[in-house]
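This document starts with one chain, in the form predicted on its own, laid out as structure tokens.
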Amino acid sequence: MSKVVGIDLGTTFSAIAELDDLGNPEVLSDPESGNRITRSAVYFGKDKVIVGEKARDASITSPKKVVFKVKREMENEVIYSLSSGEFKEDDGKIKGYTPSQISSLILSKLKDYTSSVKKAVITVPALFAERARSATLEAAKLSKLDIELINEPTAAVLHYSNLPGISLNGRVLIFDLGGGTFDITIASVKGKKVDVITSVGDKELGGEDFDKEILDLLNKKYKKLKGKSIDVNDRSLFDVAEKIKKLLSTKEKVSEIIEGPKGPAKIDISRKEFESSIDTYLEKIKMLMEEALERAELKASNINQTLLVGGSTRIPIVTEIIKKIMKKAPIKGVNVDEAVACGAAIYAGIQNKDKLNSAQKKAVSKVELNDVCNFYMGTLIIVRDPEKDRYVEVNDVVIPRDTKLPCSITKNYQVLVDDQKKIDCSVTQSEGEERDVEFINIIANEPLELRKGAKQGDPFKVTYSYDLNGSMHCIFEEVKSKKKQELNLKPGTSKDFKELRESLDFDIE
């Protein structure tokens, strides 16, 4: 029988988990290295691809052939060029690999940790936009996986709510600070029933950014001692910075010998210096915590527990910030690197009960999840502006942010003028409730030819149906003629899919 798994496809590390025979989530280890989490790094060799720590090691001698942090590029139309060693805008002329292709290689590596995997639940940041979600779905398709998506903090709270010895009741705040992204989700939990209230975050804030600040400190101190800068693009120095960051979680000061153009130098970095260097990020974290509470219309005193997710939550100043704002310490004792993958495995079990044994079915039988839409989804319309005395194009929200999923909402509009020939059927996405077209993203746009002789004021309706994957089915309908334009916002590609798949014909190590 084919298996279903949960996968945390992370910026710096990824993990895969499945339900054991009793229905408990279990993170799977790399059969070769024994590592339970896999570095999200990909090395492109002549005839093979290497994923994980060995890829990181290869970056020392072949930096241009190793891709890191591909997750941050998932929403961009870019190509990784092996000749230049960087992502570039896809103009159709660059030879290389798309973010979806690169991510598919990580997924292929992970699914080989077990056998007979055909279906999976993959986690994404709560604030991942439609394009990034579609790219993730495409990556799964390229790796021959049939998948569903779940937001990372939502997966984490599923894991916490199913742990023995931890009782979650009331409102909880999930604080998810990983290697590349930061999410806060507030949910109402009663036993194993989870209702998400709201999510906020920053898709470019995480441990990798903290590493860069340490690298900057190393550079400044080396230059002061030796009179010349170190090479801040040297991958080995990134590894040193990551090591220092981890050590500073348990030590007040760390000393390292740094090799540079003027020879080795012993450099000390204190925890206080580190905390000062990341102060801008810490302030953003504080603001997002306040924003989450405001969106949920709650005070810190209304939150029963704070749950930690992601390796960067081990940084002591992060815990101090949580204590100060929430007036209580977060729950500890959970492997914060594995919580998301474990939650994804639980959700995979819920969605595929026909593939479970009786014990597994019993374990997930009481689990219930209700998530929300994390963006404002709208359409562009033409309205009369009385102040400007002319018609203007504005954004009109169809599905408000924090609407419970799945949902289907219909809004009514009208034909603008007599004998109008067509309507532009546009789908928009924004983090705020925007009317101004300058502050929204148009994620789909197709025309609908109207019937001959259409009249001003004729009814026209728009229906958006949004599922738990973050995928939408949009119907634009002229009511009298019943002519429709249907848009399915699901994975697509600007290139021939067969061509994309064939270009990944590597042995993966």
Ligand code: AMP
The other form holds:
Amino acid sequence: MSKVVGIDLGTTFSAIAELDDLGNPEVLSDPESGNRITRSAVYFGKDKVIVGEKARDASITSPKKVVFKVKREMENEVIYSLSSGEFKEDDGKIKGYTPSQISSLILSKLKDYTSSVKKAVITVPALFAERARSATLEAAKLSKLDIELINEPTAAVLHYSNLPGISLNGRVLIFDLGGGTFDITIASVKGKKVDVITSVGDKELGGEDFDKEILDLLNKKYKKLKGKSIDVNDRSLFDVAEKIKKLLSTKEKVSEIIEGPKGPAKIDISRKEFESSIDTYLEKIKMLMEEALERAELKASNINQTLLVGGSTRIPIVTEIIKKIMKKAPIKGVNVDEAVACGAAIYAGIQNKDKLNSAQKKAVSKVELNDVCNFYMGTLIIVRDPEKDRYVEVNDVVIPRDTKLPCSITKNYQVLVDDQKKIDCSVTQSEGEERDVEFINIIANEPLELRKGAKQGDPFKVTYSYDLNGSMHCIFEEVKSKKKQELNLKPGTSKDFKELRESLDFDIE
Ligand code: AMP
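Output the form predicted in complex with this ligand next; the form predicted on its own has already been displayed.
What follows is the whole complex; the chain from before opens it.
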């Protein structure tokens, strides 16, 4: 029988989980290494690909052939070039791999931790752009997985609410600080009904930034002792920095022998030194927590519980900050690396009840999820600017941020001039409520030919429908002629799918 699984496709680490016979989520280990979380690193060999910790090791000798943090590129039209060892804008000439192809290799590796996986639920950040969601769907298709997407904080809530002894009720704040990203979501939980209220975050804030600060401290101290700098681009020193950071989560001080150009030196780093080195990141974290509360129009006292997600929440100062702002300690004792994958496995079970036994069905029953749209989705229109006394193009919001999903919203516009031949139908996405076209992303754009003899003021309507999966369907319609342009923001890049799949003919280790 084919299985359903949940997958956390993370920036630095990924994990896969399934429901055990009693309906409890269980993280699957890599059968070879025994690791429960897999480093999201991909090494491209001659005719094989290595995914995970070994790929990271290979980067010491072949740095250009190893891809890290592909998740950050999912929203971009880029290609990873093995000859230059970086992502480059896709101009159609560069040889290499798309972010969706690289992610598909990570998915294929995870899928092989068990047998007969056909269906999966993959988690994505609440603030993942439309293009990044499409690229994730494409990656799944490339690895022959039939998938649904769920937002990471929602998956975390599902996991926490399924744990024995934890009862989530009222408003909860999900604090997710991983290796590369930081997200805060506020949700309202009533029994097994989860309503997301808002999400805010920073795509470039995480444990790896803290590793860099430790490396910087090591460098300064080495230079002071020996008079010469260490090579801060040396990957093995990054590993040492990460190790020191992790030890400082339980110890007040760590001593390490650092090899440098002037021989070894014993260097001490204290927790206090580490904390002050990451001060600007901590301030950003505080600011984003306040912003999330403001957006949700809530005070800290209105939040019943804080749920932790991501490895970097093990840093003591991080939980202290949470305690200070929320005036209450977060829930402890949950494996923060696995919460998202486990929640995804629960959701996969809910969505595929026909594949569950009766105990599993009972365990995952009655969960209801309501997510929100995390961006402003709009369209470009032309309006008369009275100040400039001319026509200008502006962005007009169709679906406001934090609108509950699923939703369908129609806005009415008009044909601009007599005998207008066509209308440019564009779908835009922005983090703020922007009118200025400079600050928005155009995520789809197609023309619609109008009927002959269209008149100024003829009605034209735009309908955006957004499902819980995060997929949007947009209809642009000239009302009188019923001529339509439909834009479906589902998987697919401009590349040929068959070609993408054929160029992935590798053995995966
Ligand atoms: P995630 O992306 O959620 O898997 O989180 C990975 C990040 O968590 C990496 O940057 C790790 O270095 C960091 N991390 C894991 N364990 C600890 C720990 N005990 N103390 C500090 N950071 C940690």
